[in-house]
Structure formats: structure tokens, C-alpha cells
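First comes one chain, alone, set out as C-alpha cells in the form predicted alone.
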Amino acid sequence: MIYLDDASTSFPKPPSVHEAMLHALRDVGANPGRGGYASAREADRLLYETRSLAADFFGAADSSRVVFTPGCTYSLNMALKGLLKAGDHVVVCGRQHNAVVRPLAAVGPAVSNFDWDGRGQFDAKAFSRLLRPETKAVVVNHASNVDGLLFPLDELRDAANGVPLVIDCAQTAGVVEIRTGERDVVCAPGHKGLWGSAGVGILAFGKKIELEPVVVGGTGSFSEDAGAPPAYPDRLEPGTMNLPGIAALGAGMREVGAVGVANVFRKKMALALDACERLSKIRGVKIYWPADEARRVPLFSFTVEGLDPSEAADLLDRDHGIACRSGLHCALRAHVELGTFPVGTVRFAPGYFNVPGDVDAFAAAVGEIAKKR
């Protein structure tokens, strides 16, 4: 198999990241703040290592404000329940995901949506009309997941003019560098481009940001109390924490600093430069990726004229053995935005360890299928 669904989840995964998930399952075993003997006091230095090595990741000035999730979705939700209410307003920007969409439409508040032109320009004026004194967050996709558009996090940050900004790095997450601000929520999940595990998510946030528990319950700590903990990151992770998938996280994230995110987002990008390339020559092929290089990341979508994205995908999967997502990809805005809906398009998304052979046998297979229909 082929696997181009990177921007889904990545694969396959670098031996050290089962390797630290098989130590944390077979040989420390304990649940981390439960416990002073040996195998919990290992627990929780794997914990304390891996929060460390994560707030390095993004930049967070304090390690006890990262905390780990079961995944990007539920870092977005403790972000946005843990900030808004009913009768807030919050500023949406980007080709955004049903990850934001949903729990804004759970909450409540009234939402404006500022669109991206697509011409890689942004219009901070046209962003600063929608700001009201009620505006209690700006929501960004930081990267599309249908056809990789890149907003522009530090302009938005000036303009957002000190209003808490909500960063869904699922796209960008180890392949485009990110630094958490002291108003920054950052969102990212770990089996994407941190190379870690499914189930496991980050959520970083800066120092002028506060948070309510959406989830409360057991921390090992301040059990004498019916609320939750006054203190990070105890207040936000109740529970018994997923020690497995944070040790595998840890080890991905080892593994891509190693390697360098710039290095990781040029090896990326130059497949998909190279396969948009090719595309581009087979008839009866559209393609959606915005023109400006500095606006993008490297996953793009595509259709085939006179072909459903569903069967397309089936083909490349039934007859050339290659992995694409096709659909809406959980974000109907991009696709009405695009024109694409409601049966949306085929998504390239290669990753880190896809070689150029892997183009090869795609443009083949597109220009195939392309030729037949």
C-alpha cells in the first residue's frame, strides 16, 4: 500500500513510538499521581518528561499549562467550553472543522465568520470590524485540511488586538513551527504530525489564559475538595491519564525534533509540489490549493472531471493499491467555499516518510483513472 492520508493520521510510525508505548503498557504498568512506589513514581516521570518536551515543542512558558487530551477534537472542546458561554461572541477564521464547528454550535454564542479571500493576503481592517466588546475568542484553522490554506497566526494575533486566540493545529502540528502566546490556545493532535499515537491530544495555553474544567473528577490531588483542583494541570485532567499514548507522543515528538520540523514541512511540500505538478497535466483534473506558496502547507485536494471523489478514491485504492481520503473531510465551509459541495474531493496528503516513487505511482494511477472517464 501506497499511504497518502497523512493529513488524517500519520503512518507508519517510527519504531522508537512502539517501543515507548510497549515500555509504558508492559513494563511501568501504574497510573501516574496515584501512587508512591516505583512503577508510579516511573509513571510520573514519563508524564513530567513528556509535558516538558511539549511545552518545549510550542513554546509554552510553563510546562503545568499543557496539558494532555484524548485528541485534538477534545483539546478544541475544553478550549471552547472552557472559555465561552452563551451570549459571548467569538470571531471565526479559516476553512474551519466540525471539531470547531460543532462545539461552538454545543455552546452558543454568536459567531462571525471573517473569510479568506484566497489570495494570501490578509485583511486586518476588514478582521477588526468584526471585533465587539463581547468578543471573547478568535478561532483559527491554522491549516485547511481540504485544500492546505495557511493563516497567518502572528497577524492575526496583532489584529485580534489581546482577544484570546484558539489555534486548531491539526494540520500544522509538527510540520509548520508553532510558539504559543501568553493568549494562545494551542490545539494539536498527537497522531498527525507529532508521529504519535491515536487517543492522545495536546492543549497549550499562555499565561494570560484561564480555563474552566469541562470534566472533573479524580486527579490525585486535593481529594478533600468537591471542585476541581484550583492548580494546572490537575484542574484539567481528571481521570486516569492515557500513559501509553503520552509515552508514544513523547517518543514522536523526539523523532520529529530530530529531524527538524523546517526539514519535515520541505520534504513534504516538494512531494506535493511535485505531484501538483503532474496533476496539472492530465486533462479533466481540478485542483484545489491556494496559488500563494507562503499560504499553504503540503496536502492539496483534487477532483476528476465526470468521476465521484469516492470512486476515484476507490479506484486508486482497488486497482493501484494507494490511500486518499475522499469526501467532505468533516469540514462542509471548505467545501462550499471551494464549490466542492456536497460531494467534495479526493485529498493528497503525503507524508514525511513517502518517497518520490510514491508520486510516481500516484500520477500514474490519477492519469489512468483520469483517461478512462
The other form holds:
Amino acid sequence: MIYLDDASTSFPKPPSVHEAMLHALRDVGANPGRGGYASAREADRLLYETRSLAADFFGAADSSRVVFTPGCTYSLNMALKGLLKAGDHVVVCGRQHNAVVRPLAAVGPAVSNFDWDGRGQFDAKAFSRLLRPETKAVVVNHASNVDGLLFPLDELRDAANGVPLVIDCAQTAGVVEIRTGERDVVCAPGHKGLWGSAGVGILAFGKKIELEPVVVGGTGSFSEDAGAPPAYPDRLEPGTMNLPGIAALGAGMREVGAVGVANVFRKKMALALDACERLSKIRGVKIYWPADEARRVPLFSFTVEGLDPSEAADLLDRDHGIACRSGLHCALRAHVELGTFPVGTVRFAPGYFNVPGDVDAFAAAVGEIAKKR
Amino acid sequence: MSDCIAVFETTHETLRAEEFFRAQKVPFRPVLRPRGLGASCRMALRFAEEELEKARKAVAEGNLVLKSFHRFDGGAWVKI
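Show the other one: the form predicted in complex with the partner chain, since we just had the form predicted alone.
All chains and molecules follow, beginning with the one already shown.
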């Protein structure tokens, strides 16, 4: 199989990630924060070291404000539900995923959308006009999982003028450098660009942010109180932590760190550019990827004229052993904006471990499919 | 001379404290927090009383969120 669905999850994982997970399960075993014996202390240390690593990775000044969650969707839920209530107002930027759309619908703030397709400069004045006294957050999809549109965080942070920024880094963690500002809430998955396992996400937030817990329970601390602990990270980490997953995430982050985020980006981008160039020469293929290289990450969507995207993806899989995701990618609004609703697109999302030969096979397969349609 | 214990707000803070105790060359032993010092299953750092000043320096150096120092006195941990 040629795996080209890195935007869903990265595969394969480095051997050190497998080993770290196995080590936590086989050799550590204990529950962090729940005992004073040697293996419980080792579990504490593993959690602490991975948290410190994640704080460094995301430029978070205070590692106690880096929390492990069950995934990026949970991180976004914890951020949005921990910051907002009905009656508040938010500004939403970028091509939103349902991991943001649905929690916002559940909380019920008034929502203003700032639409920008990556063409031309980010219009700070137009953005600022959307801010209100009751605006409690600006929610941004750092990069679209459909067309790779990359939102300019620094410009947005300046324009937000102190309003907290909730940043969905599902497609950028480990691919683009991210620094956590003092009013930022960074939400990231562990299993995509950080090469860890599914079941672990990161929520990193600055010192000017306070989050109400969405889930409460035992933490092994402040046990005399019925309320959630007052101190981070305990306040946002009730219940037993996914230690094997966290160990795997630590190993993944070390691997990404050893390669270098910029090098990961460069390699994936070279594959995406090669694929884009080849597909653009195939009659009937339409590509959805911002033209400005500074405004995109290494993934794009495409359609084949006269062919349902799900059929195209099925042919890639069945006849060529190539794994690509098709459909709406849990991002309805992105497809509406791109004009690809309701059928969606096929997505090309290479990983760091893909090789140029994978692009050769992919482009040849799409060419064959387009010819037969 | 007796033993002392440093109790921090969270396990995370206790582990952070270990780094600063090491930097200040304070010999310590991580121990389960004695029951009389709060209802939690968390750790504390135990060290010899003569290291107390260095331990205080480590706390200041790391800007650590310390709950309290205690000395073992007359069969019980007494807050200092």
C-alpha cells in the first residue's frame, strides 16, 4: 500500500514510537499521580518529561499549562467550552472543521465568520471590524485539512488586539513552527504531525488564559475538595492518563525534533509540489490548493471531472493500492467555500516517510483513472 | 538534626522542584506525602534539616509553587 493520508493520521510511525508505547505498557505499568512506589514515580516522571518536551515544542512558557487530552477534538472542546458561554461572541477564521463547528453549536455563542481564501494580504482592518466588546475568542483553523490554506497567525494575533486565540493545529503541529502566546490556546493532535499514537492530544495555553474544566473527577490531588483542583495541569486532567499514548507521543516529538520541523515541511512540500505539477497536466483534473506558496501546507484536494470523488478514491485503492481520503473530510464549510459541496474531493496528503516513487505511482494512477472516466 | 519535607502544589511542581533541588545540590528523597499534610496521593521531597536553606534557595530559584516546609519533630511533621 502507498499511504497518502497523513492528514488523517501519520503512518508508518518510527520504531521508537512503538517501543516507547510498549515500554510504558510492559515495564512501567503504574498510574501516574496515584502512588509513591517506584513504578508510580516512573510513570510521574514519564508524564512530566513528555509535558516538558511538549512545552518546548510549542513554545509554552509554563509547562504546567500544557495538558494532555484524548485528542485534538477534545482539546478544541476543552478550549471552547472552557472559555465560552451562550451570549458570548466569537470570530471564526479559516476553513473550519466540525471539531470547531460542533462545539461552538453546542455552546451557542454568536459567531462571525472571517472569510479569507489566501489570495492577497490578510485584511486586518476588515477583521477588526468583526470584533465586539463581548468577543471572547478568535477561533482559527491554522491550516485547512481540505485545501491546505495556512492562516497567518502572527497577523491575526496582532489584529485580535488581546482577544484570546484558539488555534486548531490539527494539520500544522509538527509541520509548521508554532509558539504559544500568552493569550493563545493551542490545540494539537498527537498522532498526525507529531508521529505519536491515536488517543492523545495537546492543549497548551498562555498565562493570560484561564480554562474552566469540562470534565472533572479524581486527580490524586486536592482530594478533600469536591471541586476541580485549582492548579494546572491537574485542573484539566481528571481520571487516568493514557500513559502508553503519552510515551509514544514523547518519542514521536523527539523524532520530529531530530529531523526538524522545517525539514519535515520541506520534504512533504517537495512531494506535494511534484504531485500538483503532474496532476495539473492531466485533463479533467482540478486541484484545490492556494496559489501563494506562503499560504499553504503540503496537502491539497483534487477532483476528476465526471467522476465522484469516492469512486476515484475507491479506484486508487482497489486498482493501485493507494490510500487517499475522499468526501467532505468533516469540513462542510470548506467544501461550500471551495464549491465542492456536496460530493467533496479526493485529498493528497503525503507524509514525511513517503518517497518520490510514491508520487510517481500516484500521478500515474490518477492519469489512468482520468483517462477511463 | 531532623528531616524536613517540602510539599508542592502538584506532582508536576514536585517534579519540577527536583530539578532545582539537584541544581542546588540538595540531597533529597521523593516520598509519598504524609497523610497529615493533605488529602492527596502525591509526592513530597524529604531532605536533611541542614539542607533547608539550600532548599529555600531552590524554591526561590525555580519560582516553585510551594505549599509548605515541615520538620519531623516529636513524632509528627510540624510546619516551619
